[in-house]
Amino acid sequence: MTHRPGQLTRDLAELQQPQGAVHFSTTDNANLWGGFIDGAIESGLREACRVIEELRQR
């Protein structure tokens, strides 16, 4: 994972947003541990919580 200066802070929030029913969980859009397995776990937990919340609202 390599970002240009300012790219991550500018685009991270948008990269983390679901696109319809598709949720992206990857180390590249983690808040803290991008590029590491911890980042993949972090983003997986984030998206799992979002999916659970969406299902509860139905």
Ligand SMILES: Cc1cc2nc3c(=O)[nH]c(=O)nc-3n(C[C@H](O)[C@H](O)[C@H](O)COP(=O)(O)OP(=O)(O)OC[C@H]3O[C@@H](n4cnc5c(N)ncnc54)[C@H](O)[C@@H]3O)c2cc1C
Contents of the next structure:
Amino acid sequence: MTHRPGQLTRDLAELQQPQGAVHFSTTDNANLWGGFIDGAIESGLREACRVIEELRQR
Ligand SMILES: Cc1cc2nc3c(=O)[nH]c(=O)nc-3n(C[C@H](O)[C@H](O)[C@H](O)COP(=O)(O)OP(=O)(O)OC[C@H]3O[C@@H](n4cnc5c(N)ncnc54)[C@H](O)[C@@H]3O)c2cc1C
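Structure of the form predicted together with this ligand, given the form predicted on its own:
Next comes the full complex, this chain leading.
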């Protein structure tokens, strides 16, 4: 994973946004360790927490 300078600063928050019921969990949109397994785990935990929170609000 190689980004241009400023690319993550500009786009990361948007790349982490769910689209309806579809959540995007990938090392490519991790806050830390993007491109590594740690980033995949981090984003998986992030989206799992979001899904749990959404289900709780129903
Ligand atoms: C050779 C190599 C060595 C590496 N070594 C290390 C290392 O030592 N340490 C480390 O931390 N990281 C390492 N990495 C990086 C690490 O493997 C990745 O960062 C991590 O696997 C990314 O996880 P992910 O879940 O985001 O994506 P992936 O593991 O790529 O999972 C994406 C999954 O989505 C599936 N998919 C794609 N398109 C579709 C579709 N349209 N419909 C359904 N399924 C789809 C794919 O088949 C795949 O199973 C290495 C990577 C490579 C290639």
